[in-house]
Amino acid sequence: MNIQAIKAIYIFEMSRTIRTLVQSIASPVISTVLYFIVFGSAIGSRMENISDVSYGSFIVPGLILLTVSLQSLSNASFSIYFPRFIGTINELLSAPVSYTEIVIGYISAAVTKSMIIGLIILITASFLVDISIQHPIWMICILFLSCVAFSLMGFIVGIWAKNFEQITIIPDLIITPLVFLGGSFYSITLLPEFWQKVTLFNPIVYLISGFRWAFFGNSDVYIGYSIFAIITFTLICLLIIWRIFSTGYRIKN
């Protein structure tokens, strides 16, 4: 394992984040805080508790995952697409660096950025609403796995995309609606029975449910199913990336 190569890719990507600190960190945090103010304070004060949890606190896990998933996907997709766009990917592919090391370098940077954003949002939310984390270790683990899974998906999108517009298609038209319909602002138990069953086909439900369980000890879906869904999603993304590099899809041809 070429640790020096991984470190070089990681430092390069993190330095780009530092240069665009407002856009990379401050902007998503401020946007999420506005959600807390509107939904948590203004609207939440007029709503009943959900599973003995105030509405303002209830939406915290969903809003964190909403931001983290979009940021993980966007960071990873842009990181691999931009070298392809300007042609520097050829220099990286010709260097003595394996595909595994390339993926680890880019994904590690994307995960680090998303984890920082997620933790900043959590700390900020604690000043706005009452938050108690019953399973802090599981909370960190699920947050980390979610960042890894969406970063891997973003890496795939960055290779698949032919232009900057296609990079935004997946997060804007697929991930965002799935997160909103996955119980980020409500419990799926509030839905009619038919729509509860339909919602279970949304993979994001399992991520939000598992993350919410780590906070409050209750969830819409059994925690074991949530962990299984996250790991399965991650493995599928890894398999697709392996296939991309083995065939050279949009990298070598």
Second form
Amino acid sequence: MNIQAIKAIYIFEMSRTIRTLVQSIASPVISTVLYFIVFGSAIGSRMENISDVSYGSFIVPGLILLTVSLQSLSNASFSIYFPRFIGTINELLSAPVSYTEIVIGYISAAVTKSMIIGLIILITASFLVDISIQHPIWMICILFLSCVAFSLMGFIVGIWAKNFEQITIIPDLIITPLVFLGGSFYSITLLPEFWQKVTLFNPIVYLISGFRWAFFGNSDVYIGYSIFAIITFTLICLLIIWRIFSTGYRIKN
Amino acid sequence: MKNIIEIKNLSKKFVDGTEALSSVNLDIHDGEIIALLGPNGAGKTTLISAVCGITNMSSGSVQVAGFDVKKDYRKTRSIIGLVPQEIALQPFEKVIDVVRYSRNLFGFKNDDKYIEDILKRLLLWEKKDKRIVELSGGMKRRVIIAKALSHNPKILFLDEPTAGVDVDLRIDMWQLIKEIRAKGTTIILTTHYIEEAQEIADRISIINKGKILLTEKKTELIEKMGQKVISIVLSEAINHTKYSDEFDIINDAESNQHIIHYNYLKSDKNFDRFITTLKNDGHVINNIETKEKSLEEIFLDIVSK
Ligand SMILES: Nc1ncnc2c1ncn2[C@@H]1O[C@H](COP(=O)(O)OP(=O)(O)O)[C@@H](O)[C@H]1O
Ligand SMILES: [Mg+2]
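Return one more block: the form predicted together with its partner chain, after the form predicted on its own shown previously.
After this comes the whole thing, all chains and molecules, with the earlier chain placed first.
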């Protein structure tokens, strides 16, 4: 194991984050506050409680996941796309570094950043609404796994993308709609029966439901399914990355 | 002589179908400076990329210090340094950070003294805290050299290190390459400048259209440079074919029947016999002109065949 290299990649990526600290952290905090003002206070005050949870508190897990998933995706995809774009990836490929080490280096940096943002949103939200977390350990685990899964997915996008537009296509056209429709801001039990069934094909539903269970102790789908879905999603991403590297797809041909 | 790199039947076809290398064989000797000389698009960069792990090879094998570059990539890559043709640097990082990063990436712990020595040698020490975007083109090129040297490699690849560089800097670069070799580092350098190969290489390998055409000691190639073309102007037209079997005469388009171009190699014993034969056959020689072949012409000869 080339630990030096993993450390070097991690530190290099984190120092990029630190250099752009204000925009990295301020923007998610500001958008969270905006969401709470609009949904939590303005609209939320007129909304009924969902399963005994006030609407303002109800949207906290969804909001965290929404931000964290998009942040993980964009951080990870950019962190590998940029070296491809400017050509510094060649140094990485010519170094005695295994693919696993490359992935660990980049993904752990992206996950660290997303976790920090997720926790900052949680802290910000706790000033605005009442939050009590029923299963804190599970909450951290699910948050962590979600960051890992979306960072891996971002990594794939960053290798697949041929230009900057393509990097934003996946988050804008696929992830954002799936997260919104996955029950970030409502319980899927509020949907007509047909749409409830359709929604179950949306993998994000399991993520949000599981995460919400960690907060409030009740969920739209059985928690076991959620855990299963998150782990499956992560494994699929790992498999794709393994394929990418073993064939040299868009990197070494 | 020990081979530090052995390339066997290396071929590379890109996904778009371009055949950049076809069945390349090349041995590189420990401690030498070898120049890969070839025009643009010859496959020089592709060859380096395949050895260094930047591109997958389609077939063939490469051994570095006795290890296979695919199976034992950690062993082979950790002793190789690469100065790429295109300067690629993270624009907002500091000079010293990108150099340290390279060292770490190659599995080595920080060594401030060593990095300081390299940066001083490359006249970058004063610039160590500058960001890459603040540097001139020449400085950036020195930064990528510092990165390649940061893990003290046994083998150094320099891909067109002086392309587009002015004369003074080129001479500095040659000096630097000689210094690095003096420490025992094997150097593989690509270039399309003949005088560069002539100036610093021990051996020269000529590559064109993905094929190695010849690999020879520079001194032997210069021996060939001693080759002359002697034009013999006769008083009347003669039949060339009568002599072309026995003597090395050139049947190029320019030859008209009055002039014979004779390929004269160093201390050619046949030349005297050729002149005698001409005279015995009753031909009258009006004039003799000689012309030296430059390495450039030898190179063009080889490449155009
Ligand atoms: N990524 C690539 N995809 C397709 N063709 C390529 C690629 N890189 C290089 N080539 C082609 O391979 C040939 C050799 O290129 P290269 O090794 O860069 O030559 P050199 O370094 O000698 O100038 C050229 O015809 C070039 O166009
Ligand atoms: Mg080249």
